[in-house]
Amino acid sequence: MGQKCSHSRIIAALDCDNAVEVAEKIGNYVRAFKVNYPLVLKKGLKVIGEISKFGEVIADFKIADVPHISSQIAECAFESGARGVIVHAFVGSDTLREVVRVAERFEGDVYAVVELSSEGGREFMSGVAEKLAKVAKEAGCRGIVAPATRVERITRLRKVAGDMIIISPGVGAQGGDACEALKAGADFIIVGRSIYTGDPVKSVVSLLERIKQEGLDGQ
């Protein structure tokens, strides 16, 4: 991950329609950037090779299906240039495990959502949230996807998912705290309309500063 900006822990969410515009303004700020769905409806799956252009991309498609189907849609983000795909850990590691195996073919990534950053993923997710992690694991996904809103989960997930990557969104927008997050155990942080809505380079310039200051750049 991250050959742009090889030290920002910053991952910028891209839901938004001038997309493409917002990347090539602060590809050299962040560490890669997060599409989603509503995006790639839109634009078409193209819009990831643009992106891509200005930085690695992180197909956010929360990948939530049998395993022949989980591996399709893996398939069609990684041939669209698309560096890491999100799956759902509750799927199960039958598909996890088809997911990674096409990652492996692209050298790609792999990262499952373990526990939502909205309020509904306290309602069954916190539950299970470190049994997803573990099984997210052993099926071979290089991360996991934690809450930045809740940061002492991210604290309890790193107990068990040791050297993988914890990616956290909810920063900014959703009430989640870019330092708290990484001083918790996240690695990289999600932040989107904190940074795209007004001026992206000074907000994402901003949040690195202040990062640096509290001695959590990475460097």
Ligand code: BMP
Contents of the next structure:
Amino acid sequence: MGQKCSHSRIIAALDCDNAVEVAEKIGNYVRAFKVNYPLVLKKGLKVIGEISKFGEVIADFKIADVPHISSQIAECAFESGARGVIVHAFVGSDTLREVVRVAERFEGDVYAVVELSSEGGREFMSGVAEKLAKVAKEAGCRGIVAPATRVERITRLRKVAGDMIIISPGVGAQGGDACEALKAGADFIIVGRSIYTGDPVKSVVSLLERIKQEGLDGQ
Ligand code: BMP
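The form predicted on its own done, now the form predicted in complex with the ligand:
Below is the whole assembly, all chains and molecules, this chain first.
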């Protein structure tokens, strides 16, 4: 992941209509961009290519279908210029392996959601997240998605994840703290509204400064 700002530990979630404009402004400060369904449904898949001019794109389609459909979704994402895709780990090994197989063709990465950052993530996912992380690891996923809203869960999941990358959403608007998530074992934090609402450059720079002050900037 990441060529532009190789030490940044921020992945910007561009869930805003002016995503391309924001990407151009903050491309030098983030490690990657995460693009989600609402944006692609509104702007079309071509938006992935447009954003990828300013940094690597992870296509967050939270793929969760049977293998032959999931692999086609991943293919669409990679063919559009994504360097990574996000899948749901609960789909099981067959789908995960199939998506990893597609990613390998494009030299891309697969990240598996093991526990959502929302309250609902506690209902079912918390109880099986470690198991899901293990399955994702065995299937060859590059990383897992774990909640910054419950940093103790990141710490627990790190034990299973080993050298897999942990990317962690829920920072800022959902109540999670960037530095606490990194301290708990996340490699990267995913930040959306706290960056793109207001002045994106100011917000991302001040977040980077906080991370640096705490000695968590990974340099
Ligand atoms: P925000 O920082 O504005 O709350 O955005 C969080 C982003 O991370 C959204 O794109 C959302 O889809 C994603 N996300 C999340 O919030 N929790 C998860 O568990 C998994 C996610 O992908």
